[in-house]
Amino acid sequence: MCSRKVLVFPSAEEMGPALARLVSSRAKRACSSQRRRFSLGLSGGSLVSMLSRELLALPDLDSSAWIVGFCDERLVPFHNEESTYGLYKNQLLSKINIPEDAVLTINPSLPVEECAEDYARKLSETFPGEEVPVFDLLLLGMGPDGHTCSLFPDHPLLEETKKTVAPIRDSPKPPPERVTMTLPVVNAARCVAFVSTGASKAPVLKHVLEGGEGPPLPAARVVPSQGELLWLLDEPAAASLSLQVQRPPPGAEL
């Protein structure tokens, strides 16, 4: 049974060290039990440069247990300002004590089928013994027509069941090629926490969170089997909703 809360702050700059500390807490958790390592799901965008001050803010941190993959990347090379990974190695990567195996990245030299092959590939060796990769925390993003991941509306891979990592040639939002998590190992995770920040993220919000016509969006599809579900809004992001939303206290744990 999937637990949601709808957690509003202030402002982003606000939001920014809770999301921090939600990170720590679960590495911590993670590591103190028998799987001795903590596994985290990053997506892009303005999570990028926000996660990265934050977490490089926290006294003491300690990723040295830590396994870092990526929801979806764009079939660019790692210097290319899109490359989601070469932005989180620049920003944060580069500066914390994460062995270097430990951070699974595509080879985006291969063509985007082969790729998704090769980092499903990963995923699984990472992943021994488990279907479908179960993830200690993902972070997700949402676009202004719902979509998260690589997952766009009313695309066949919303319907994907067997794959764990899916190539996307026909992407709506450029570069067109991509390779993504499915829907499968999302809604696997343990913990699956959405950032969205901004009076332009309400209207799709409140049709994501309260529903609306039409077939679910792709944010709207993410329903953990067996975890957490988290939404971390700002007050703009946030205002068109009506349904019943937390408002955590300054330094409150998650």
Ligand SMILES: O=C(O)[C@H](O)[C@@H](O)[C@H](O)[C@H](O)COP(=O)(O)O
Second form
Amino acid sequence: MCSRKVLVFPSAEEMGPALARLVSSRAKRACSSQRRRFSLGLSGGSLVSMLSRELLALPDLDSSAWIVGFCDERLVPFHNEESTYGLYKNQLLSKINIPEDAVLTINPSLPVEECAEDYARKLSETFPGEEVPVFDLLLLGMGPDGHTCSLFPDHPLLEETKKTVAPIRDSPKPPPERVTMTLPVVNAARCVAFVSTGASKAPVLKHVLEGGEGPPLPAARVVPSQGELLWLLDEPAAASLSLQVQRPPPGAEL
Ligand SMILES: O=C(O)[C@H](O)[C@@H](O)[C@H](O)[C@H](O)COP(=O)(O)O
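Give me the form predicted in complex with this ligand now, not the form predicted alone.
Once more the chain from above appears, this time first in line as the rest of the complex follows.
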């Protein structure tokens, strides 16, 4: 049963430290469980710089038992500025104590279908015995059209039930070729946290969180079957919501 919390912060700056504490608390919880490791899925967009800055500001970050994957990735070389891995490598992964083989990257030299299969294989090898990889925490963004990962409105990939990772050739947002985790993987996670800031997100957030006309938008289809669902918003993004939200005080555990 999914528990959903909508957490609103005065500004993106005040949300940042709370996001870092969320990652660190879920990491400690996972590493002290029988799994003895913490699996984290990352997304691109504005999350890259916020998360990197805030995790590096933590006084006691220990990422030696982390496994990091990507909720979606653009099929471009790592040195290309569109590469989500490339951005995280520069801003975060090269600055923390994470073993190189604990970062699950796509192979951008493969054609997109093979790239998705190769990444799916990496996930299944990293999560042996699990039909669908169960991440401890997935961090997601949401576009103004309601997309998340590379799952776009009205796209057939929303109906994917067999693959854990799917290729996409016709992403409406460039670059067009990408690979993405599918909804079964996203919804199997122990915790999914969306990070969404800015007034431009207000209308789509109302639609996603409170419902609206037409089929549910991709972000509204993220409902972890066993896990927690958190929405971290700033006040401008939450401005149109009528539902009950929480406003965590500074320093609160999430
Ligand atoms: O691959 C991409 O094109 C981006 O990663 C994209 O999916 C992003 O996550 C959302 O558009 C939210 O981005 P913002 O949080 O920066 O608005």
